[in-house]
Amino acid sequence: MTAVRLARRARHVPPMTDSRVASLQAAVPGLQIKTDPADLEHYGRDWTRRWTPAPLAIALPGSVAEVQAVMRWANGHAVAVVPSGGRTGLSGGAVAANGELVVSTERLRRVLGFDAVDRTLTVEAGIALQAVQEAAAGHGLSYPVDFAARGSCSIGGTIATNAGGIRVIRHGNTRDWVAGVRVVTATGELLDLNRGLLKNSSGYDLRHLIVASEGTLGIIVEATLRLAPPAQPSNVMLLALPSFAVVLDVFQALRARLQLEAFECFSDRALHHVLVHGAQAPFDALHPYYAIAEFATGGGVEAEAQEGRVLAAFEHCMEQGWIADGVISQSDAQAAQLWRLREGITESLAPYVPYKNDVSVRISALPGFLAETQALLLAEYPEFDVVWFGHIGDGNLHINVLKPVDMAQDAFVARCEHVTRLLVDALARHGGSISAEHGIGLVKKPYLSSTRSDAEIALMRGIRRAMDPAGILNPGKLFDR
């Protein structure tokens, strides 16, 4: 009984008190405030678990008006703000953990307008991204920008990182689907860019300088999305490979043959962790890397033709020993089934808090980058786990390393951050990013010259200097002003 009297007192822990949260109150009398400390830890942080959150408050504005008056209540009181939408990122760009006022989207949901002429969505920033591509679906259309939380990130996040995803090799990142953007500012101003227009050559073109702008130039509240055709029937192909040195073989080989929709690869120790997470093996023998691509198949006679030049693109790649097995799948229900194998990676890791590099080169510097990459990671990690998955066909690299359980965090993180700097120099002799599609935040800061020049970090400071006076929007994240 006394464990459960202790569990129901801490239940009720008294929401913290400040004199500014009354103020944002009075000036904003109808605005949804949390101050529990659960909801403080829930909404200070984002997938990254390196800081303590320590918001001030979350503030949860129900329309545009609403946030227009924080933004003014925050700059006239000299209060930090952190934009805040679904909290995917990991790069520790929505993370509070200086006193700041988090400003959550998530009530900001509604799909405000379909254009069928001009085949546009117009949303609310905080909309989940699979919502857009069920609405979407609804019209006969589709939301090409895809990735496996789908279910969980809001709009107005994928644009603040122009997020990429699964099918960039076939639809381009989050920014090619930017039609329109409305943004509060700073000072509260609501600037309206671009307004849906396919051309527009009426100056510089504010809509892109926010996109992967990490909510350090104004807050995004609705976007109107430009919509594809319906998705093409498509089938998806698992191929185990016998080395690391083959991929870009195989890719090269599929993509000369086939209308490739995506082409991701991924490790033996990936494939091993999403198994533990309860996915089922696709092979009988464990191999060391795999890659699954996905292609359009067409209809009818197409089909046919199609399947003859799948089939040849795999006969080809086993002859020259590129591929050791293989399976297609045959329903909807098999290509999702192959599909996890590759989307539940990065859930399956999550209980282990892994230090994660996310980075990127042009296609045709992928084979010395991946061959210097491999030899970097077993030199250095000799024996640490270390999972990788990549978006091979658009250059994209994700490197997860798992923390040894008998080793301090703060030793760990120095470890993997000295790993990092080497793995900056290797990027910069192959034209690289340190940041393909998660941002820069707070993870990724110290590396930013790595791949921006001075000239271009200047530049960058200035503009938020011009558009933020004060510094209140997402200050430390991105660069210190």
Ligand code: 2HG
The other form holds:
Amino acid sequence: MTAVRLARRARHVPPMTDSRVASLQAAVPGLQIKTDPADLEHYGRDWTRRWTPAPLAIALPGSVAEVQAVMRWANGHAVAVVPSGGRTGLSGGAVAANGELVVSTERLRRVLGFDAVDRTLTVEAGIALQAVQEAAAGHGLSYPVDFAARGSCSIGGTIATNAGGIRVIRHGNTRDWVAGVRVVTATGELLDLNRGLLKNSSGYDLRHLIVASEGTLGIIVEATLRLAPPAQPSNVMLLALPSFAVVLDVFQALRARLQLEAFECFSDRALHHVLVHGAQAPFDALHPYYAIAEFATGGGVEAEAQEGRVLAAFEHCMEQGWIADGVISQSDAQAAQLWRLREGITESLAPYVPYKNDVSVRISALPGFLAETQALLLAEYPEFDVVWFGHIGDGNLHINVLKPVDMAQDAFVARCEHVTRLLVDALARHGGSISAEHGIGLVKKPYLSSTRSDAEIALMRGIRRAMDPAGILNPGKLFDR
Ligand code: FAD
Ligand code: 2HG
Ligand code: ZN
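If the one shown is the form predicted alone, what is the structure of the form predicted together with the named molecule?
Below: every chain and molecule of the assembly, starting with the one above.
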């Protein structure tokens, strides 16, 4: 009882205010600002949960003009700013742990326009990815970037991280769908980049500089997105694999025969956690690895021909001993059930606050890289629960390491960082990247130089200084100035 009473009282303690908050409010009179401790915690962190949130305040502008006014004020007062979308990021890019002003796009969620001739949708940056997908479908088209955080990540965040997801194999990354962006710079200017043009050979394409800039070059306030034809009818197939060594054989066998929309894999440990989290077991027996493939089925005669190709692919893989069992969805509900086994992994692991790697190599380099990585992880993490999954058809592997309950968090992270340094060496040997799709943020900052050369990083520093002379935009993220 006492604890409840204390908690209630704590909620009524007036938040600590800072004269800078009053100064911001005076400079931008209608601006919504939050300083409640619960809000500081909520908006000060993303899904990494490794840093303690400690922002100065949360600004929630309701218009582009307000974003500009906030940035002018922040620049004038040398206040660091963390651009913030849905905070589903997995690299600490949206973390505010050092008294920064969080600028949230949460109130900028409108669809601003659809152009049937250009096949583009223009939206405000805070709109959720799923709302964009639904708006596109409402116009008989599709927005094909897709992944499990669709309901809570913002389109601005997906652009700022160049998000990938489950359909990259067929449709590419976010970058491929950005026809234009409007960006507020550190000094409060509004840049209108590329303006939806399909062809534009007029010098440096600053739009693409903004993609994957992780909030270090400006605040994305609006985006014009290319839309694709409506999604084709498709089917989902889940395959049980006897070993990891065959996953690429299965991939190539399916890719040669089917129009793949997705090809993903996950380990028995991943399935274990998803099942504990409430999903339904797909097979009676357990298997070491699983692959999930989505493929277009077409309609009418084409659908029949496709069915033949699916069976042929399946039989070929069975004959080779590459698959032990398999199921194919017979309805959208079944397809969703199968996808849940793959898409539910991150959420099922979240309570463990896992240490994550998100690495990529060229598809052709995968066999050598995967063999080396598997041996490395077996040798280095003999007693840890290591969960493998990923967009294997894109050359992108996710490794989640779970902390043993009796191990201190610092010791756990130190051990994992040691293994990441070894992984970095393997990546270098195979020409890969330390971040395939989640961004560098805080988590992978120490390893940026393993993927980008000194000359590249020097150029990136120069660009950052030119666009943000006072160094207020997401300091400490991606690389130090
Ligand atoms: P935030 O986390 O808010 O921010 C991410 C970065 O972008 C930060 O550096 C932030 O400062 C910056 N930023 C945000 N908004 C803006 C803006 N308007 N202007 C400038 N900078 C901005 N990612 C994938 O790529 N593929 C996946 O398959 C995938 N699956 C996921 C599944 C789950 C369950 C979860 C929790 C995450 C997953 N992610 C995935 C990671 C994450 O959802 C993506 O990185 C997403 O793009 C982040 O969007 P957000 O709005 O949440 O960004
Ligand atoms: C996915 O592919 C996401 O599911 C999240 O990119 C990966 O949790 C992860 O490590
Ligand atoms: Zn992923």
